[in-house]
Structure formats: structure tokens, C-alpha cells
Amino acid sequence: MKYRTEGIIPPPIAKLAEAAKRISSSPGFLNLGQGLPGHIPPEDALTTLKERIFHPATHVYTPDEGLVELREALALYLRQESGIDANPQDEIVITAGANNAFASAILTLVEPGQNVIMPSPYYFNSVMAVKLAGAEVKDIPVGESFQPEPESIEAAIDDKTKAIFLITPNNPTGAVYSCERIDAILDLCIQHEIMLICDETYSRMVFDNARHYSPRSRRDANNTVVTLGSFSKDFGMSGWRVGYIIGPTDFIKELIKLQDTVSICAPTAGQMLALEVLKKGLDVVEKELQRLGLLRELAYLRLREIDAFEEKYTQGTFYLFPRVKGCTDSRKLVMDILQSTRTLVLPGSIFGNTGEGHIRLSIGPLTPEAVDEAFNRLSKFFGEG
């Protein structure tokens, strides 16, 4: 029997994960691989679910399109935080986690034989996502600084492209995209009728006075932009899977279609969860935030220690995508270090071609001690230690 999911390639990084597996039962493994942030959600906020566990409604569905509490609470928190105006009634979908809002609103959109621009490097799971729909992706190379380049992308486009897909700030190489860069991509969108697929997930990471960006806060862009969301990394929910998409009106109408064939609904807990951390709980993210803003600090000190890195500084997440000197295959670099270090990062080749010669260090779980460690180590593989 032939499966329509045999021409995708399974997650890039399931032989890594494999041998990491092995090692991390063994003493002093250190994990940079998984992009975890490193904290849970709020005290206040577990405690009210708590209370709420036994109650009827935390076990039964909500809304296709989620509990309308929390697009509320969420339609306010992203008018103050982005500028994002969006109906929290028919623009606004509570998903399972941002890759299930972005493989909903490709299999909304795109068509067997058309195809989605991406500036390169690209997370994996989004490449998967668009050639289940039958599509193509198309492959742009950033630039020197991780931005992506409007004109190379204005050149890609054709009559099969349907939408471009943007990550700011970005997974794998944590670059805040500038808004000239964003709007020019955007005023290519709407002169060539396509969506502009925006993923924010990491909105609230962004360090040394940078800005998000967010295109749909432009009053003129509404029918244009498609935005996705998480509560995976800002709120520490990983685990939970609860995330967003906005849209235009009769996108969502559709779109509800497809929620309603593969997940129902988000699960209810998480969503419950989510309202609280809404409603009592952005302090304490704040706080977790900064946090994360003193370990970049110290790791790009590390970094630069360390002369077989090239230093690609950005301003987002909690990742570091270094490039090393004369790395020409990242995948057996990367088992390497992990077999004689314990050290678990990832090859910059998972995340598309231009991502071969780095490495992705995630460090949101870390201690500034576990940080010390793990270029400690990476130093000594080196042999600058």
C-alpha cells in the first residue's frame, strides 16, 4: 500500500535523538538541543486549576474555536502587547500548539502544486506541514544578518505561490526581523493577492531594546496576514499545547473545518491554564523573561571565547546559531560533540541548507552554571579548553 506521507522526510533530528537517549542517562549529560524555555507557568495560575480539576467542565470540550474567555483575555493582551486588533468571535481560533495552527492554515490555503516561500534558514516541522499539503517550498537564503531579503523573495514569486512564511523573532537563529523588512514583504503580499503567514511565537523574547514586528497591526493588512501564536515558550506550557492563529473572517470560517476534522478543540486544562496566566500570571513571565536575558548575555560572552565560532549575535529567543569554521557537515559535528562531550545541540543543516556550518545551542533550560559548563566543554572539543 502506498502512503501519501512517503515523500516527506520524518523529523531530521530522530537519529540524533536516538543516540542522545542513549547518553542522557549517563552523568552529566547536558541537553542544548530541545527548545524548551526553562521555566513553568505561573504559582497563582497552577493553584486555580488545581482547584478547578474535579469540576465537570475542565473535562469535557470547548468551542471548536476555543473557550471564548480566553480569546477575549487573548484578544486584549495582544492589542496592548503587538497592536494586533483582532474579533476575539470569528478571527481568533485557539489551537493545539503553533504547529497545529500552521499545518491548519496551510491545509486551508494551499493547494497540491503551489507552493510557499520561506526565508531560509526555516523551522523543520513547517517544510513537513506544507509538502502534506502536496505543495513545494521555496527555499530563500537570508543574509549576512539573518534578515530576509524582499527583493530575493519579490523574485520567487509566481503564479503557483501562495503564501509567504515568516518567523519572527526566529527559529533557528533568533534574529528580530526588522519592520522595514517585514512591510516590504508584506506590500509584496498584498500587490500579488497572496497571505503572509506570520509565526510570533517567541513576540515577547526579544532583548537589547529590539522590537517585534507584528505585520497585522498594519490597519491595511488585515485581509492579508495570517498570524500564529503559542503559549509553548513565553508561559512556560510547553507540554500543555495550547496556541493561536488570526485571520481574516472567511479564513477562519473555513479553517474551523479542519480544526473540528483532526483536534476537536485545543485541550480544555490547557486552555483553562492559559486564561490564568492571561489574567494574574505576566509578572512572574516578566520576570522569567529577564531572566532569560542574563543567560543570553553570558552565553554570547562564552561564545565568543571560543575562536572555531564565528559569531552571528542576534536579538530573540534563547537560541544561538554560530557558525563554525570549516564545517561542512553539521550533522556529524554535532554526534561528535555529543558522544565525546555529552553535550546534546543541533546541526544547522535540519533547518535547510543555508543552516549548514552552524549549530542551534538552545539554553532556555540552563542554569548560568549548566551555561559555564556546556562552553567549558565545548571548548575543550575545540581544543581551545
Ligand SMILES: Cc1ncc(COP(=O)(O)O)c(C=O)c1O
Second form
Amino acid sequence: MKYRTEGIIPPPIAKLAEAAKRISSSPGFLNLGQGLPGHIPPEDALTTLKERIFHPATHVYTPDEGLVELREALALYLRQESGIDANPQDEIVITAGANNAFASAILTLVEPGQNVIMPSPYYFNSVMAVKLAGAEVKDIPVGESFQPEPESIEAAIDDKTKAIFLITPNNPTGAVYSCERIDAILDLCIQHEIMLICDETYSRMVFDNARHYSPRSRRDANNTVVTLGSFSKDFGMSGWRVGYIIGPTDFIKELIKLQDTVSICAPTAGQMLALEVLKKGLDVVEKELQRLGLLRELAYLRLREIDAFEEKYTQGTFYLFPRVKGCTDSRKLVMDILQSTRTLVLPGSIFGNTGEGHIRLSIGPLTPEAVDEAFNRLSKFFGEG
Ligand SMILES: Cc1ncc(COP(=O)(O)O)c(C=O)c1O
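Please give the corresponding structure for the form predicted together with the named molecule, as opposed to the form predicted on its own shown earlier.
Then the entire complex follows, led off by the chain already shown.
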């Protein structure tokens, strides 16, 4: 049988995952590979959900666009947090995570033969969605401090360009894109009549007084911007599969066709939990973010002690994305690190060409002691310990 998806190459980490699986059962394995924040949803919210578990409404579909109470609470939350103005009736859809939201957005918007511009490095799953639509990714390297370059993006726009895709705060770099650059890119989108898709999965994970800027907060942008969000990282809910998409009414009307065909709705219990988290979990989440902030400080401190790393400090997420001096094959390097230190990190090359020479360290679920231990091992590996 010939499958339509055969030409789509998944991220080349299969070999690494296989090796990690073998090593993960051995004592002392340290996982800095998986992109998890390390916290679970607040206890109060979980207790309320537990009380509702035998209620029939927990076990049936919600409307395609999601529970109305959740959309209303989300609209309020986003207005307060990000200055986003979205009508919960016809501009917000709850999805089974931000990945689902992105794939639906692409399949709604992009026709075969068109292209989507992405600053690189990028989150690798996004590429697969664009390829599934029969479209191409135009990979445009980021500039200084991992910030996107409006001039290079403008030069890449052609008559086949349907959208520009930004991720802020960014996976894998942790960069919080500046308001000026986002605005300049949004202006390009308005001028060229293309969509700006902005993945804001890590919107709360900004540190040292940095601010997350959401392009949808600009009032002239509502017809040009599609916003993606998630409960996975900020609220520790990756297994519950709840995210959302916000866009112009006519776009949302079309997207609902996909939603109904693929999943009908996001998981009901997950939506109920997301609602509880928004109602009473924000303080707990704030505490977890403080924990992550301290962990980041420790990790950057230790990173700076290792000469082999060229550090680029960024203000978002729980990822560090240092360049390794002299490294031209990050996949081989990561395998070597895994074999000799039982520590898993990810090769930068899986995040696009610009990521080559870097490694991604995800520190979210680690204790401070484990972060220390990971850097002791890396230091030794690079002959500096
Ligand atoms: C930038 C980005 N978007 C989306 C996702 C997936 O989020 P979700 O669990 O909501 O599908 C991830 C997961 O790592 C991510 O890094």
C-alpha cells in the first residue's frame, strides 16, 4: 500500500529515543530531553474534577467549539494576561492541545503548493503539519539573541506565501520575541494580506521582568492573527490534551469543519479541569513558575562555567539552547553524551538547520540537585570537570 504521508519525514530522533529507552532503565539516567514543565495541575482544581467524575456530563461530548463556560473564562483570562480581545461565542475554539490547533489552522488556511514562513530554529512538529497540507516551509534563520528578522522574512514573502508562523516564548530557544519585531512582522502580514499564526503555548513562562507580547492584542490585527495556546506547559496538563485557537469569525467557522471531522471536541474532563484551573489555580501556577525561575538561574550559572558552551541567555520557557563550540553534528554529540553520561539532551539540528551546533536542555521536571548533577556530568564530558 502506498501512503500519502510516506514522503513526510518525522523528526530524526528515532535512533536517539531507542538508545535513551535502553539507558533510561539503568540507575542514574537523567532526562533533559522531554519538554515537560515538572508540575501537575493545582490540587484544588483536581479535587473539584474528582467530585464530578461520576457526573454524566463528564462522559459525553461538549459542543465542537468547547464548553461555553471554559471559552468565557478563557476570554477573560486572556484579556487580563495578554490584552487579547476575543469573543468566546465565535472567535475561540478549544482544541485537543496546541498541536491539534496548529494542524487544524494549517489545514484550514493553506493550500497545496503554498508556503509558510517560519523563523528557524522552530518546533519540529509544525513542519510536519505544513507538509501534510502539501505545502512548503520557508525556513528563515533568526538573528541576534534568537529574535526573528523582519527584513529577511519580508524578502522571503512571495505570491505563494499564506502565513508567517511565530512561536513566542520559543521552543527550543526560550527567546521571548520583542514587541517591535512582532509588530513589524504583523505589519508585513497586513500589507501582504497573509495570516500571522502565533503559538503562545509558553505565554506565562517569561522571567526577569520580560513581557510576553501577543500580536492579537493589537486592535487592528484581529483579522490577520491566529493565536494558538495550550494548558500543557503553563498549567502542567499535557496529558489532558487541552489547547485553544483564536481567530477571525470566518476562519473559525471554517476550522470547525476540521474539528468536527477529526476530534469533534477536546476531551471533556480535560476541558472541565482547565476551567477549574482558570477559576482557582492561578496562584499555584505562579508558585511553580517561581520554582522554574530559580531552576533557570541555577542552570544558566552552571552553563556559564563550561567553556565548551557559547551561552545565549533567553528569558522564556524552561529550555536552554547553548551552542557547543566546534560542534557540526549535534546528533552525534548527543548520542555520545547519552552513552557516556546517561544524560539525555536533544540535538539542535532537529529544530531546523539553524539549530545545528546547538543542544537543547529541558530542565522543567528536575530538582536543583539533578540540575547540578547534569552539569557536573556535562562538565566532565567536555573535559572540564
Ligand atoms: C511551541 C509548542 N507548541 C505546541 C506544543 C504542543 O502543545 P500541546 O501539548 O498543547 O499540543 C509544544 C510542545 O512541546 C510546543 O513546544
